[in-house]
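Just one chain is shown here, as structure tokens, and it is the form predicted on its own.
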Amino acid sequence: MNQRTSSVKEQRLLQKAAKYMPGGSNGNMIHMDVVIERGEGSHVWDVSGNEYVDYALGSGPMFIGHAHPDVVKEVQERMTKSSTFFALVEPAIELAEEICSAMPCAENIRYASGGSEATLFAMRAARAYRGRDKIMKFEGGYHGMSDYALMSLAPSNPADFPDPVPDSAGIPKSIRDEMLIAPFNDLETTTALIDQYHDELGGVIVEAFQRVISPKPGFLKGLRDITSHYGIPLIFDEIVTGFRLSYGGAQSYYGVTPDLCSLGKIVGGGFALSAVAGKEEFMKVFDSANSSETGPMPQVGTLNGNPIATVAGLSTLRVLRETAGIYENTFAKGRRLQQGIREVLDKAEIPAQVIGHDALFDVYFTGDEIYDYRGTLKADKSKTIMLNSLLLERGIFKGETKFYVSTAHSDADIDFTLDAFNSAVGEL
């Protein structure tokens, strides 16, 4: 198996990045010694000419592969009409209709540009509707880069529930007072916390499928029941899972309908687009004509629902909607990859867990079961870092913590990946 090379051009670019960009990166901590030039289908190439099977997929949005011809064609056509107008455009309206027909909770939507914005606005909408300040999130849950979201995302020393731990410098201490932290997949503790704080809670936000950890049977339904009991808005963060676990997202896949959800990644087809979607009762806080006691909740964005991103999103969703068996075939490849990885690890007698869904999963080097964030802390992270580096050398490009499987991955890609994994584990 060929080892990757680094050209003079790539080294010069990396030197410029180190000079002009903090830490030599754009903030996304993935293979910072590689400069990617292009992608096609399930493969990407760096500026040195090395080719990789891509399981990062741009951190998830390229679910139907890079440079899909349908998306490219429609975006190119749309580009001739200008990029943005700060006004309503036809593709934004059409995409809104498609999202609302697909997502069980979606009766209205409001666009933004990134996942961090969408989850921030979803939390704000819940607080505006409920007239309460506190938000409950789950330890280890990722909801973007807002001050609220960066509470107990990845604490090395977790606090007692429900106390939050800030994950970043620069967050005001006052934010801690507005966030409550609960353990994912622990319905008993979560219910007790909601019972205790229900009169202060503006909303509860959760990744129905948290990072790569599946919900235990009954957890999401129990969460829906207790929030409904107290009239607390329930938010599903579907930035990752929307249109990935099923066309109707995690809420359709698990059969539990939230009041609000955040969407991103796939819905923008690789362009900057996100959205808050939800039942009209909760979404009316966005209406500038809202005359309720709290008044309207302004949400202005220069690129909200811009025509390029919404055309790319519409085209992407059309491929997913109209291609027979696309989800089943993609999930089958993901299952084969997971099973092959398990067999390699078992043969090498390396204690590890391969956890997640057929569409996204990862390897944790621990012999213990993982069902929440604290379970992931038992894993040997140094082995994960080394494995990712060894895989890169063998032509596999993946994120720090996930294998994303696309509709474009082929059986040959899976075979190549398993050969690379077997070789990497041998060295590991």
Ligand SMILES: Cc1ncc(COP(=O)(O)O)c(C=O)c1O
Given for the second form:
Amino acid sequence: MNQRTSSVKEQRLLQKAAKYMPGGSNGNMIHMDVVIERGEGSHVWDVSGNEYVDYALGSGPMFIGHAHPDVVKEVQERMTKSSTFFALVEPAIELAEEICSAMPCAENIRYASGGSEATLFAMRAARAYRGRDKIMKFEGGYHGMSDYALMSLAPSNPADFPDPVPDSAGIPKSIRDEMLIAPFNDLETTTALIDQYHDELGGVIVEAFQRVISPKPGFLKGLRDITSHYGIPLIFDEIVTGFRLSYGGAQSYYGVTPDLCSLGKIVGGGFALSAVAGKEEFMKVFDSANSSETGPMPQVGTLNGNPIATVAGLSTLRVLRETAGIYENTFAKGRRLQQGIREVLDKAEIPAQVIGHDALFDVYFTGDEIYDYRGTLKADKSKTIMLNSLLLERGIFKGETKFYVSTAHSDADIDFTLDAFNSAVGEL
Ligand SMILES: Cc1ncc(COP(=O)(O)O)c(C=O)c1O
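Since we've got the form predicted on its own here, give me the form predicted together with the named molecule too.
The complete assembly is shown below, putting the previous chain first.
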């Protein structure tokens, strides 16, 4: 197995990044000294010419592989008509219709440019609809980088529920008072908190599949029931899961329909696009003609629903919709990869959990099963960082926290990855 080499060009670029960018990074993949040049299908290449099997998928958007010929062709054609107008364009309207036919909760949609924005607007829409301020989120749940979302995402010392722990410097103290934190997969505690705070709650936001932790049977249904009981809007953050767990996202996959959801990543085909989608009753707050108590809620963005991103999204969704067996085949490869990884770890007698879904999963170095964020805290994080770096040396490119499987991964990719994993674990 060839080990990666770093060229003079790459070293120079990394030095420049260190000089001009805080911490030498753009905030993503902060433990990785690599500069990527290009991608095709399931592979990426760095500027030194090293080739990798890619399980980062650009942090998820490139579900049908890099530079998919259909997406490239349609985007190139569309580019000749200019790239943005700050006005309605045909592909944005067509994509809105497609999203509404795919996602059970979606009767209306609004675009934004990134996932953080979409979740921010979804939370605001819920508050506007209900006329209350507090939002409940789950410990360990990620909803982007807004002041509201960065509460108890990854606390090293979690507080008692429902007190939030801010994850970032610079967040006003007052925001803490507006967020309530609940334990994922613990319906009893969550229900008790909602019973207690229902009159102050504007909404509840959840990743139905939290990071790589599956919901326990009944958890989402219970959450749906208690929020419906009090008339509290329920938001599924489907930035990761939308069009991935199934074409209809986590809400179709688990059979629980929220009131609102946020979408991003796959829906933009690798371009800057996100969306809030939901039932008309809740989405009405966005309508500028809504002069009721709950509206209007202005939502303006320079690149919202721009033609390039919406064409890329439409093209990506068409591939997913029209390719027979595309989900089953992808999931089967993901399953084989997970199974192989489990076997390598078992053989090496390393206590670890391989958890997630066939299309996205990760390895946690702990002997205990994981059901929530606190379970992940028991895992040895330094081993994960080391493993990722050993894998990179062996031609496997993955994010810090996930293996994302794409429709482009081949059986040969999976074999190669398992060999690399075996070798990396040997050195771990
Ligand atoms: C569940 C979830 N919500 C929101 C976001 C934020 O999306 P973005 O990085 O596009 O702002 C992410 C990003 O990974 C995510 O995984």
